[in-house]
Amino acid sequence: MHVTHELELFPDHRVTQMLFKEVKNAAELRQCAVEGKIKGALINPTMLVNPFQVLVAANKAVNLQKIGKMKTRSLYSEIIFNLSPTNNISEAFKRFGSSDGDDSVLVVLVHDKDEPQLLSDITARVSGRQVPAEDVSSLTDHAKIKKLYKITPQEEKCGTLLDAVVCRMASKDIL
């Protein structure tokens, strides 16, 4: 059900994915999520075209705690924010964070390595029905997406809406 990656360029960390639709208790995990006893990120999966785009923004998360450059307090909330194509962090959280309302959630978790009593805590704390994280793709509302990081038609013609947004997400602190 859930998915879990290694990151290539730090080896000791592992990515572990969990989808988790028709949620009936997204405002006590957000609360949770806000006062640490959720050790992960909750993002609306809305707003993701794929894991592989989660696993972007979690390794250069990683990346720049390692350097002690990043732009939030948390490695979760760097997440979130490295999501976005803008660098405005209440905006980030506003469009990718879960919301209170949401029946749907991805959480992501970043571990040294694999920890089955962690992924058996956010189990036990969502009410609601795990399904394999690469479902992901069947909740994207695409044109939400498109709006949000300026996709073109032409730039689609090109490639894939996957690759787009995974180029404005690593482009966006140089521009």
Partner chain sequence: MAQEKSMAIPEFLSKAELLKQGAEARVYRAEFLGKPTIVKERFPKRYRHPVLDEKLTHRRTVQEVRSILRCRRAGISAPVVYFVDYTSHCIFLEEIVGSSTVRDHIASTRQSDCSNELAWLAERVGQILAKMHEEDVVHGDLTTSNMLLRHQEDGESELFLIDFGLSYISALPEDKGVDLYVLEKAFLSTHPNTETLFERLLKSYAAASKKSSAVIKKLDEVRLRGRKRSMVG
Contents of the next structure:
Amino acid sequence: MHVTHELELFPDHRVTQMLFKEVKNAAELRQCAVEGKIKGALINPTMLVNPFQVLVAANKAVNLQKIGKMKTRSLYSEIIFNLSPTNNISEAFKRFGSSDGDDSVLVVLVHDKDEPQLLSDITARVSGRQVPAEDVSSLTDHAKIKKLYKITPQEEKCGTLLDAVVCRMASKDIL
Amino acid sequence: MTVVIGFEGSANKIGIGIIKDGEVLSNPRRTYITPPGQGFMPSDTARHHRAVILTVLKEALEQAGLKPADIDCVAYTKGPGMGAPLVTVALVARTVAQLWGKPLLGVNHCIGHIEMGRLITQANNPIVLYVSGGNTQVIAYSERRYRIFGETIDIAVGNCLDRFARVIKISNDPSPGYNIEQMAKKGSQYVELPYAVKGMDVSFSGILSYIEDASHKMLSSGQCAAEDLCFSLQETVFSMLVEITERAMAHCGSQEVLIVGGVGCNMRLQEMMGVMCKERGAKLFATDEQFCIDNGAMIAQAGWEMFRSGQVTELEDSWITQRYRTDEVEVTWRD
Amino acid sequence: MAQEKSMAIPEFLSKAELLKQGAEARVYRAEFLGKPTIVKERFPKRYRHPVLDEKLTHRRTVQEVRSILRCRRAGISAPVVYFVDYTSHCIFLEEIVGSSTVRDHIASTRQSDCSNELAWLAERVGQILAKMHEEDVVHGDLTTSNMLLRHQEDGESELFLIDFGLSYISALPEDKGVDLYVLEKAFLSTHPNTETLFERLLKSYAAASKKSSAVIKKLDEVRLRGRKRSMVG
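In place of the form predicted on its own, the structure of the form predicted in complex with its partner chain is requested.
First the chain shown before, then all remaining chains and molecules of the complex.
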């Protein structure tokens, strides 16, 4: 169900993504994250095109953490911030973070080795149905993403929506 | 055995050299030096060349221990260069060729530099950086031409240095470039200047007008010393030259660099090029002022190659031209 | 926390496949986030003054990313940027799998003498460059090595522009004219006796955009400057 990817640049870091639908306790989960009971990022999956987008955000977050250049206070908030095309932090949380009324959530964990306990903790806390993380594509709100990332119709001729999104995420520091 | 005498006088040097099958028998030279702050004018330069050319010719023959009868061919610079000095030297070359009854050969000045560099350094098929007062080119050989991959799109690097020297009144003796090089060794403060690389091409006019403008202000306010400006100018323009040379090497897949032309004897340029080459596992070939700076032997050497491959210039074709691109010449002596 | 240089990227690159060392950067191939990736590392150039080196390296890394984004926005194919590290000056880019350089393509096609195909390619290049200049992107290092051609299953070919390190944004016809001049020299010196092919490229450039005629006029001026320059010494 979940996908785990070992970051090539940081071989002692793995990124795991778990997708849940029909979630009933989004507000409670958010509270847990704030209190640190969930060590992970809770992301609104409708703003995601593909799990690759999360990997790009997570890799950048880990890199900035290593060199002491994060813009936010934790690795998980940094992942959410990195998904956004702008440098506005509260805007990033509003758009890409999970909201109280959401009925789906993508949980991102960064860990050093396989930790089955970590995963089962998450499953235990979420009252919802876990689906394959790749299914995030079926939840994508294309119109909203195109608007938020300001993606032009011409641009889709030379690549996918994912390409356009990733390019903006990678280049936002120099805009 | 083939002996060629070469006449060069396209700028402010007048040189006559004799080459016998790759051996330099003689290579005397005179330089027309102008006062600080002044460049050399065509008519004055021609007058200088006229006054000394026969003395230099006599020296060349005496040092080589040869009589006119021993010469097989008379080579002269056809261009590019300044009109009046070119005419003066060509006239003498034509005259002696007829007096001695020897064939004439009009040689491209740039090709002279390249062939002399190849002879002296034994570089086989290098990327050539040709840098002088009138030229800045990155050249590679392919399909019977020396092809220009990169060059200046405005003024030559040597011209940029010379004109800067005039602005801050550096001596032209022995050459403005040499004096800038010596002063740069005492400079330490790096002043940021424009940097203009366009692919394998470069531009120096923006840098020159910037430093012309800034130098007066910076020197009078004591912000930096003239030595610092010499240092910074060299660091900037030489970085540009090394960069386009490296780009041409990467482009052509070449592992050899040959630096020729008057600016090529600058040791800082050679040092920087050497560092670049080492980083790429490539080899640098350079010559000293004897052969980097315009001289007669280089014209003799290119003439030797051309003559051996069957070329001669008929008397009625023995004119000169101020503009003569390196890639106009068909290289009949290389595969 | 004080900024420290992470060893992660150098270690990663030490295991990657070095494709080439250009004038500006080392180019590696590796798998990154599960995708075939090209890494461009602008390592310090020890021949130049450290202040100049740092300035150029940083500026070029930034310009490369900016221009790629600007081109892609306009529908010009260029590799996707996955990740940029400004401390080691590395850019991680999409690998254009199954592509070859236009340079190799011209070299191999000329041997088999498929003049129609090359004419098509020259026209395509002209159109793309006109579009790029319409966006005020000046590439700064146009050569046939910096264009990639990928043949697609439907028989069509896609043309990518790469290596934007020397690029900058300018609306001046002069800058765009120099851009074409740089290409012209690189083109004709790399591919001898292709003057008619390059003419074709320029014609298609001129036809593709309203802004083109001013640029072509400047190109003629720049060429003339080169020929007029006295070449003393």
